[in-house]
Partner chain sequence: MSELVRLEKVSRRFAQPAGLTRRLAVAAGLSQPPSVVRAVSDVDLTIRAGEALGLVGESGCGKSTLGRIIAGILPPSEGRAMLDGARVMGEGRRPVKTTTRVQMIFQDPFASLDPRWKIGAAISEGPIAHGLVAPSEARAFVVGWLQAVGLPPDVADRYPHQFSGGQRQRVAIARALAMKPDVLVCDEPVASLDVSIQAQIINLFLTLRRELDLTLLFISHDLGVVRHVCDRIAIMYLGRIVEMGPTQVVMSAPLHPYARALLDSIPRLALEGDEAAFRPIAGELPSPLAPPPGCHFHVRCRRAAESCIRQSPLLTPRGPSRSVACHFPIEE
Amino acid sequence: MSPLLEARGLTTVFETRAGLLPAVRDVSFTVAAGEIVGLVGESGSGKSVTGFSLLGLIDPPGRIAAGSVRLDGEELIGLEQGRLRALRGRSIAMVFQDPSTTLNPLLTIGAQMRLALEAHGGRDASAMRARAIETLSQVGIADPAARLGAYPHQFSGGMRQRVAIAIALLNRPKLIVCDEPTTALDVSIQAQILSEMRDLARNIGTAMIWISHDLAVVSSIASRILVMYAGRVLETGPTRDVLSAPRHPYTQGLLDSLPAHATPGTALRQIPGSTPSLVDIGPGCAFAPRCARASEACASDPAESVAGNRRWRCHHPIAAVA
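Show me this one chain by itself, in the form predicted alone.
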């Protein structure tokens, strides 16, 4: 069966005063229908730009310089803007980290949901209202019929994010790109939303790309994970396998930085140094300056290694667990 989404060689660059900045470099992956794929890495690793690129939300001084993104067999790169707008919301949607970027403070929730439905052919007022109520209920909004008349400021942060997710779900898209949608929420609300999103993927069949810097969040929702650094995917595979036995030193470094992996009373094992400037990125492994396993070989670009359903790019990978 063909994947729902297939990205091949995706490269997104930005023109800056310092030079050309390659924010996403030769990224390839697939997402199957109903699958939840996690995209993790430090801030500045290219996760969000990858998500924006999939929806064609890159504006000057940025541009998609190379690659292919096919959704259900249709090429999205270079697609005419009218057709791309028609696909956004209906076939592919996005949930942003801050719901204030999604919700209009001057319109009621009901009005905003009606506009989202009308943009994709909704005409029957009663049917659109029923759809809005149904979707709000799906994301855990109590008394959804009454809340249609409320404004965003009358909701808590967690409730506003649920509304943003509901709007993304309104037209039953095949794929939702979730850009750290639970980062600003407290732990209990975060857990509720993660549970509801897992249920939606299972019950409705909507696929998701879950972007986050939080490995704990991704491990609880994604069946497969992509680890990004300096615009490239360094390791990918089933979430449980990658997090229990990482092959790339960067993935191990992320895991070592988690408090749960530290011995009580000892300092966390942090990754030394900081992420590199993408303007000055060289041809070799970008992680080499921070890597204890680096050698002269790392000055050249490592080829991708494949073992079953796992892939990684490293000259000196961590040995597989027997």
Contents of the next structure:
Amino acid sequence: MSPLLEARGLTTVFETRAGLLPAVRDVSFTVAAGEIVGLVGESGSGKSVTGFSLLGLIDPPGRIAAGSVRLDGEELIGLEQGRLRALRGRSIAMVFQDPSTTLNPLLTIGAQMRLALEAHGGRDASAMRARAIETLSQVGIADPAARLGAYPHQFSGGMRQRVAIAIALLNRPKLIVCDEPTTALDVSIQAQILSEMRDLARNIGTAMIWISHDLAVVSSIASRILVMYAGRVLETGPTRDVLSAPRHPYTQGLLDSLPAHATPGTALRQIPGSTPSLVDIGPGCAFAPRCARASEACASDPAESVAGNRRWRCHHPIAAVA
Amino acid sequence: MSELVRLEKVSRRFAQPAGLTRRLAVAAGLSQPPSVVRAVSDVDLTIRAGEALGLVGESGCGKSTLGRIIAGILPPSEGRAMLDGARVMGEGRRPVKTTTRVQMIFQDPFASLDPRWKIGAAISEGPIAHGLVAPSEARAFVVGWLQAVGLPPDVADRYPHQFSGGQRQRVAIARALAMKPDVLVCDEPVASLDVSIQAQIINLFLTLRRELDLTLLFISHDLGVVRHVCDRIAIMYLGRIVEMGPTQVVMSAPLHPYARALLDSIPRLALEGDEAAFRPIAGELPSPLAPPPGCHFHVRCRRAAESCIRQSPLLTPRGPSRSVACHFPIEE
Amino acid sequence: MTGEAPLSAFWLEFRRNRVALAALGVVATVLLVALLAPLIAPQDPYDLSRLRLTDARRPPGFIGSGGYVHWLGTDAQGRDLLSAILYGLRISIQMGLIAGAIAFTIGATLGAFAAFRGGWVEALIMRVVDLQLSFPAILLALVLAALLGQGKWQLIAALVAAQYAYFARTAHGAASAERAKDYVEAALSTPLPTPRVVMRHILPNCLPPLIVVATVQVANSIALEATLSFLGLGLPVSEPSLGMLIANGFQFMLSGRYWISIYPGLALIILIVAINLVGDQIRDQLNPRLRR
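Show the form predicted together with its partner chain, please, because up to now only the form predicted alone has appeared in this conversation.
Okay, now the whole complex, with that chain kicking things off.
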């Protein structure tokens, strides 16, 4: 069975005054139908740009320089804008960190949902209304019929994000790209949305790409994980395997930085240095300057190693646990 | 350990700012007075010298307001905030802070440094103004503090915009510590930093706290960070402290249903095949403008009964070191 | 850790706009020429003993009794127009800068004070400012100039009164925004005295929008002064600014002696447009919403 989404060698660059910024470099991965894939990384790792690239939402001075993205067998890179717009919302949708960027403050929720349905061929008013109510209840909004008449500002932050998710769900997309959708929310609301999204993926078979900087959040929702750093996927594999026995020193470093597993009051095992500026990325491994295992070999770009369903890019990987 | 910080029945109200016309209309009886939020209500709290107290809760629970009251940025509307027996801020209609012994570190290091001041000048401004260092010795003084937070001396001649978030937070820490405070109020000091940088800053706090014998009030929504840094924890919900006690004990066996629910709702790194790594709290956070009567948590609480609606529970001691504000606390 | 001091970065970006750079060149040239007027003007237009009525109202290019070319012609008194314009610019710019500086100081202080004081003081100050902003500046200046009578300082008072409100409004807005920022809280919680925080932290950070307003307002007060002088409510005849030169030549416009009015008018337009172009570029660079 071919995967729902297949990205091959995706490369996105931004032209800036400081030079060509390689935000995403040679990223390849697949998403199967109904699967939740986590994309983790720190700021500047390229995780969000990867998400935007999938939907063709890269505006100048940025551009997709190379690679291919196939959704259900159809190539998305280089697709003309009209066709891409038709696919967006219908086959692939996106949920952003800040729902107010997607919701129109001047229209009721009901009107916005109707517009989203009409954009993809919705005609029958009562059927569209029924669909809107159905998706609102799927994301846990109580009394959805009454809430259709409300404006975005009448919802709390968590509820607004639910509405944004409901709008993304309206046209039954096969894939939803979620860019830090719970980062701005309180933990109790985050937990509610996480559990609802997990159920949605399970019940209606929507695949998701969950972009986050929070390892714990990703580990609780994604079955597979991609760890990104400086525009590159450094390690990928089943979430539990990667997090319990990472092969890449960066993944290990991230896990060690978390206070959750350290003895309280003791020094955390920190990664030295700071995240690199993308302008002066050299040809070698971008993590090498901060890596304890780095050697001269790291001046050259490590090739991808494969073992079973796990892949990593490192000259000196951590030995596999037997 | 002697007590250093003491809050007595501290409340803080915020009214929506009203313009002249609105106030005239209210005076003439033509309009309702603007609504008032009780961001903090009736909080009693002590922090002992050398202790690290974690203050946690969701947005709107009043933890930042409480931190600002202790730091002498906001005067309490009612009650007193005391440092070593003296008020943190003076009295009167426009109270000003009177002590340098408590300093604050802010969440966003991009906003907490004046963009027009060089790092060195920013660090030495307060100490020079208060005579802690002579202007002629400021340079060596600044370099010393930069070293203490792990920054090279040449940083002193640069502007904040030339630094990353983690480096700026180090500068902000140096700026606060250069005032030689006894108490450091840290408002979400690592929340806006990358994971790998968070660990560096947490380690810096641990080191400095030990070396300088600091008392910390550590405000955070990240319970993992609080567990790592703090000896004691206070959990707030809609302006009130609902539970307080030693961090390890509270986090492993909370007494208050909200504390339990909050702990359960945080996703844990799922390593060993356990599916339910978190459990959401039912219901929504009520608006702080109109909190529910009685115990603010009763609308979301499975243990709630009639009495929880009628009467708000007081924070009462349970054993030597813990206290909880609940009519029906979870039994150990 | 890259980047330059904010000022040199600002200049690097400014340089990229050729039009603004050219305008800045024009402003600098005009300022220099006005400053050096006594040294470079062919004639001292105020030395009445040098004026010959036989040279009056001569067209550009005329060689007068002084033996030099009147490149822009002469006016009704036989004054060399180029010299009169150079001296006129000097007076106009002087008035604009003095009025602008005083309006800046009064307005910015008032606005920042209101923002920091809050309460009814803020409400009162800002309502007065709003009331005044709803009034055309020219009308206010006219009334004041008529009431106060002629004279340099009377005119400056009228210009300041017409313009300080723009500075007050801008300073109030900027100071209110800055006041809410963490670095101000950090400074106050050090603690540092409030006046010191206002003067050394808040006001410097309010400068960008105030500088934009200042450039525009200097241009405006030059235009306003010219208007008042044109209407005969401005400076005394002994100190002819550009506005008075234009007024003096106005009666000859229809008789074909266009140059007496047109050239001072052109000088005024070039100066005001150039200042505004520079101001626009500064505004674009300082406005974060327009930044890429």
